[in-house]
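Single chain ahead, by itself, as structure tokens, in the form predicted on its own.
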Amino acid sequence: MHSALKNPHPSIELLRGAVEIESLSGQEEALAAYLVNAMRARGYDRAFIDEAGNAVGEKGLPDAAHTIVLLGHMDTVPGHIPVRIEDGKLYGRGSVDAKGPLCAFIEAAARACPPTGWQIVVAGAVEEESATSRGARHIATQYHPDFCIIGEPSAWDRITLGYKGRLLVDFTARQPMGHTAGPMSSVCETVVTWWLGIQRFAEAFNRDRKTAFDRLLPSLREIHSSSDGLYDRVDATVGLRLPLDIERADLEQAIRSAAPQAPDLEVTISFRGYEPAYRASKNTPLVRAFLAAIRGQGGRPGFKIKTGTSDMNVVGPVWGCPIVAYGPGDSSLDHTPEEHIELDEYLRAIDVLSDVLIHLVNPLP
């Protein structure tokens, strides 16, 4: 265990300083400045929040050969978790989803010494929560990596090489209203029948697909009914988690297929939110750094993929490098209420990730 959990350093007073800043979607000016301000102390040659809102530090010649981009969030959705250290954890809101991977990522590059014709870029990025992701593409459109490392909890040890892909559908009916006791169905059945079909359709589709990252996965989100006297109404959102061989016009026009349709009924249905599935290739320099320096740490490197997504979504298809997730912190506690990192994993990732840019940027020969 590291020392440092006994008498907390820098690293950790940074992380808990971050984690202490609220920083919902669209609202993460205040913790940009503290993390611009915590990268310019560190002696980056370059940190400032650039057009979208990202909080950004650049260590090397802007016009470098090659660059590494560890690209994080800022945001993170609701919900007041006191922030606390117990037990060698830390307790808060955005802990591991993804303020801990941040940190680690600004600590690791603000230990490294790029040489000539190098550039390392640390991005915390706004809006990755709420489904928009406006500070990914505003850096996609910055940067030209070699590499990319994305900030996402996946355990010390762990690198994550693939996301599900992503599609919010919004569904609204209205119709007269009409006596319960009549013959008429009511609009909240209309979701019932249009929620169904979508779970057929997802049955159909799944049919001999094994494994959760193959397979299609509808989430009935939201249903809120309301009335005007006249009309009634329903809304609903149903979220679907995307293989990477889903063809996006049959899955739309499977979802509005599913729509019921009757005399004086008004169905409206509208996506968002949209995201492909990306995965990664497993036999990379990136790969290779990241399997090193786990081993160098004393640790049984492991892969994972995940069903949800995250910023590599956005980017691993434009910039088409070598990429993976990685950061401390244990996912399935992202968004409870029991957030919280172990401090130790994550001292111990920003090693692995100080000796993974190493190898990348002094590779050997």
Second form
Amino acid sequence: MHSALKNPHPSIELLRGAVEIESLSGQEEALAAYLVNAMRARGYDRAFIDEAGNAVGEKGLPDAAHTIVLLGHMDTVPGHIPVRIEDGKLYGRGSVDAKGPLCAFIEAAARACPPTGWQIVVAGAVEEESATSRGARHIATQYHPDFCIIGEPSAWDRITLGYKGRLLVDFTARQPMGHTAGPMSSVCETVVTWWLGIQRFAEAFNRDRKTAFDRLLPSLREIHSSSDGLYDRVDATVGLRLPLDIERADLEQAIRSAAPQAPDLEVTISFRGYEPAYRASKNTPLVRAFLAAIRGQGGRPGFKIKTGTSDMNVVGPVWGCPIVAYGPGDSSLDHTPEEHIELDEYLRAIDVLSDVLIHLVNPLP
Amino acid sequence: MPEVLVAECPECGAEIEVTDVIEGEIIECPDCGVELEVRSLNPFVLELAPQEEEDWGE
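Okay, that one was the form predicted on its own. Can I see the form predicted together with its partner chain too?
First the chain shown before, then all remaining chains and molecules of the complex.
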């Protein structure tokens, strides 16, 4: 057990306070104010809420030649989980995804003393859990970092190198009502036809692809049918998790081509939430700093690649700098009713991050 | 002349010669393709690089 767990600890209080503040996507104001106050109390040189609503703290001179951005997110998915500590675990919505990683960033950067020429930025972004990623898109325009760490749960001894991409597709079909005993297909069947076409395309694309990261993974998310007495209508949404090497135009064409056609059948298909997949290099000073720091804490490091998306998909292609995602916690608990974080692991991750920052700003000769 | 560093691949036993590497760098065994991490330069030590796993996260 981490020695700090024996007594109330400011890092645990910081996290518990953050988890107790509800912060659904688009409703992050109260948490942003709390985190900005926490960063001011910890001696950050500047701490503020930016134009997008992100909570930002900076250490070092703003015109420093080198910058490290630690980009977490403040928002959570819905679902109230009573906040409590039991058996060294903090339960609550957002405890692992991703207030634990974000608070670990705040604490690690608070310990850091960036030398002349370096600036460390901690940002808690808004709207990571929605398809907009509004906070990260704004941060991407504000900095040009040398290194970036994304705050998502990887486990304290794991380093996340990549995320799949994403595309959401909205489908609507509408046709004049007919008697159910008649020869016309029901409008609901058009979704089935379309979905099976998408599945066939994915199966063909995935032939000889063994890993989930390399495969195209479609999922049928919603179907809703309705009628106004004159027309039958069906709406559906499909989500696709994208590999690195898929062409967006080809995919969209295949999805459009899968839609059935019939006289009097009106079909509309629209796309949203596109993020390309992103995979970072292993051979960077940032990865080497993490490997050394995890080993320094007695761990045996490993890498992860994830089937979801994160703000790495947004800022990675823009910045093109060495980047990883890191944070304490078990991501299989993301969005679940049992969401919690092991406090011992949370504190250990702060130690790892502190060591990483020291490695990065004081590179070995 | 850059110094030539020599070590054995811990996976397949192939003799690996490299120059101009740094500690922590990840290289590939030219024989078996496994990823190897340069754990130290003096002495020159190669170990299997940390494993990569898939995770259904975020």
